[in-house]
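Given as structure tokens, the chain that follows is alone and in the form predicted alone.
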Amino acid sequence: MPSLTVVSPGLDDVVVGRSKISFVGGETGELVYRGFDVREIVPGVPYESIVHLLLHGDPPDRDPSTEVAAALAAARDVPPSVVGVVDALDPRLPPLDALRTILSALGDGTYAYPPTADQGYRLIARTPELLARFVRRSHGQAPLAPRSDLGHAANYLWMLTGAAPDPARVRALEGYLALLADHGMNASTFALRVAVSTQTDLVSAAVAALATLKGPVHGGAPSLVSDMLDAVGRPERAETWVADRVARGELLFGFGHRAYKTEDPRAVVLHGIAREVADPERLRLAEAVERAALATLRRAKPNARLYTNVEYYSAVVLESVGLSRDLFTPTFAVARTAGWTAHALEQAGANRLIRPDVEYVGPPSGRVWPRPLRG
């Protein structure tokens, strides 16, 4: 008998709840944080104020948020036991794999259900601090102590490089962190909310969220964009290179998005940030490849509505602030800890175990085991 069950692979068009945190306008090209269009507030609003908005619902009284800035600064005092775990990691580990263990190590017994804003501040503050510590040790460099006189983005750059953060690079990184802070019910946020729905702690839920970033289709493509730009090499080669790749049926990284059927607003803002901070030749190459890619894709798939996504100019911006490619996805996680915290708080506020169903399509009941059963 044919099934009447409506199945949505990937949960397309399935609404699993309601949220006041962010709105993703796939048809309109919008990303809205609690009523504020990101195109209007980024760059400009400090990351600390974005954290305040996402966690508390309204903007702070001043920028950057004094409450969040003080809470993040205080949370940078990491327990020695957690530092010991980070220092014991194999320095040959990719930073993303190291970060998975780092987040797990943060679960030092001080996190419990339900999550709180203070727990979230610790997650947000300590993730980049411990990641930077691991990266420096993996390069044979001494770890650096955080600086209380620096904001969140500037302190991250300082702890990675040991150099006084360039204001233009700080502004660019801050814009990136703000734009990537939240994005509706994406894969990592859904994984986090499923975990929180079981009444687990915030750190355990964050580890579940981070696991989704290991795959290249959610957060892992910016480094592949950089590799692609390297392969093209020169703006004059863009059209031929792109046409050959599409003809072979190979992917062009940084184009198309599951949610957006028009321009990704984050890509638009990041393109503007890249114009301010990127090497002019690298930017010229990226723009030439973008033009060639969009033209070729639209000829090949005229009904697909493919546009540049957030990962394309994320790559250019993250290169420009001095991050290595193996830090691109971990830095995505650094940004998203704000949204993860906001969603954890919201999920716990009206919690119900997330337990979807699946349609069974195996053999019908009544099969007989082919050997005698043991007594």
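Here the structure is a predicted model, which means the values were calculated and not measured. Take the two forms, find the largest set of C-alpha atoms that superpose within 1.5 Å, and that set is the rigid core. Residue numbers count along the first chain shown, from 1. First, how it differs from the form predicted in complex with a further copy of the same chain.
- For Arg367, a C-alpha deviation of 2 angstroms or more is recorded between the two forms after rigid-core alignment.
- Superposed on the core, the two forms differ at Val358: its CA moves 2 Å or more between the two forms.
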Second form
2 protein chains.
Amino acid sequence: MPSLTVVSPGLDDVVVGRSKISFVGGETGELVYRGFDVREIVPGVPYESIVHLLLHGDPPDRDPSTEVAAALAAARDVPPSVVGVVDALDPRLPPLDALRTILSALGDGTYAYPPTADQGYRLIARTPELLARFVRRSHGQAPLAPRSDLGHAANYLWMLTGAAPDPARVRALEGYLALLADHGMNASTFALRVAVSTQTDLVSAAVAALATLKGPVHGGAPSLVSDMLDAVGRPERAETWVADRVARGELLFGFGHRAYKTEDPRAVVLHGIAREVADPERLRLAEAVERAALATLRRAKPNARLYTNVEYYSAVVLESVGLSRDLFTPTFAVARTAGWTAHALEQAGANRLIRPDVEYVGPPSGRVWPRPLRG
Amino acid sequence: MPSLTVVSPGLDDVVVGRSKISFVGGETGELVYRGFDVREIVPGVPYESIVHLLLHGDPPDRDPSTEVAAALAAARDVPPSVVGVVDALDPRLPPLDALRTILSALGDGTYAYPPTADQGYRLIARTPELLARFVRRSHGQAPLAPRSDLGHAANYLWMLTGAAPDPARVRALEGYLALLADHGMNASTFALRVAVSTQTDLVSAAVAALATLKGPVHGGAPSLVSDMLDAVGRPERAETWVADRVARGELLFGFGHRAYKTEDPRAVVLHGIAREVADPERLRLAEAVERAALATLRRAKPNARLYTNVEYYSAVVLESVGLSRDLFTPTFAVARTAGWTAHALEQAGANRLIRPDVEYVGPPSGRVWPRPLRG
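The form predicted alone done, now the form predicted in complex with a further copy of the same chain:
Next comes the full complex, this chain leading.
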């Protein structure tokens, strides 16, 4: 068997390529989109302009991006055959399972390789729209038509609730979507680029990405933060609750990240957004649990460099915006469709099949089947 | 920015891990399943026993595997909510696009991580069944119930055609499914393992794999071989047709493979199966085009070590079995569900997030947004 050069089961030290889209500074606590530090532009820049930046590399000529706003609004008109699949889904499905099929159903034959920005706008616009349609149906509510007078985030809230969205909540959700829109070569983006590398279409690649995001190690656990806050109940109980839980060897949710060895910049910005939009009692509870958790975890593992991660204040912000917990991870996917599109465009621009080697360690060749074979 | 160790855009020389499932001997022309050379066991071993071997590591106690045959037959009873999604699909969709949504719809909440062999049997059994249902509907034909007296391959043919399957065709299809069931760390299997590494469920991971298989670089082009044979028309025309095409700089389909620098063992076995089942005229045509193509390609690139690949005689065999060309790649996926399940079980057995690094080469941090930000 041939000699092979590098073995890296998690690909930790392997650089799979170059990208101009985003930089994750794990030591410095930076997340940079195309040269812009997210701490500088979120939530000050409208979401449509962030999408423009990620897809095209530069800010638009005005805010919010005229091109993106118009393209997203135009793309909201979904083909009836796609709507029919969404309406056929079992309404009891978890929204994250439903979303995988919804994304796949978007592939109506109009997403031929190579991917284009226009295909991306359709993907970005239709994902929250069809998710909202499914959610309303699962609650026995009639679907709502999209509103052309609303931006992307506001239209999502409208289609979920049927209420005129509060500007503070829209702004908070825009900030969340902007912060979660891209994050270097994470597992779902990598799965997307592997898929694109075979010249598959954008929808298929996005489905591969969502299937990967669905795993709790990647994107599947922010709602556990809300459950944890409920279990603590009052700020005064935070220290004893956290101490008891750690003593029992159970997990705390919302702390530590493989990439960041310092404060996750997204957590910092989301904390600021939470201060603007969250119920003051809930915010006090979250801050008390955060203080107790960091103190306890750092005492237990002084060298671990543990910080609050993106999930923690994501949960507080998404609660405050009015989203139910089973929509937290699906809404993460809604945000990430922008980054996925940018990476699909970049991968297709200089494409090459991504196919690693594997070392075979099974039985050597030459085994003989134990019974006579069919002649 | 931190120093990074390895740059390999296609991950060519990177070994992502160890596997006991299959060995691809690119220099020796071997494909080995758990120690068994496929040239020795295909088509002599029933398909259900090949599935048993791939999932469990050893041959079953009898042929065909009692466990696999019973599990696949039992799994054919699909929940009505899943059938409803399949019946809502636009009948004009290409079957490969439909299959992506069909696979996703299988995720009915009963596929929790970690994956199990029983989940795999459901995936393996239901994929061809629901694909056949969609195909009949797209032709305006009523769906057919699965037949418990038939094996996996025979039931697929029955559900497509409604005719009692001819034993020679069943045997040919079993051979095809066995040969395509696994192939080391190909792109779709890698995408599946990336997905499983986040602890996503088996159905999601299989959807990621199919989305990747859909790309023509990986699995999307065997029907072009049939189109090419039609275009040549008669064996006597093979040499001039091939010479003209190569002179125009156009591609020939079914030759060359990234892994094999000698005869692809699957092509060898499929050629043998084609000799048993193909129309003699069609076989003569295929062999004439193969001879002309190899001679011409080798003259043009004497050092390229070009051989017939798996797609070439796959096309001839699948035609002979009675499948339409738009079912060639979907049927490849039907075969590969076995290998995908085996790899999902293996990945979950010693799991670790697969997440490579990327080198950021975009603008340096510190860009300033060109307009005032919202306060």
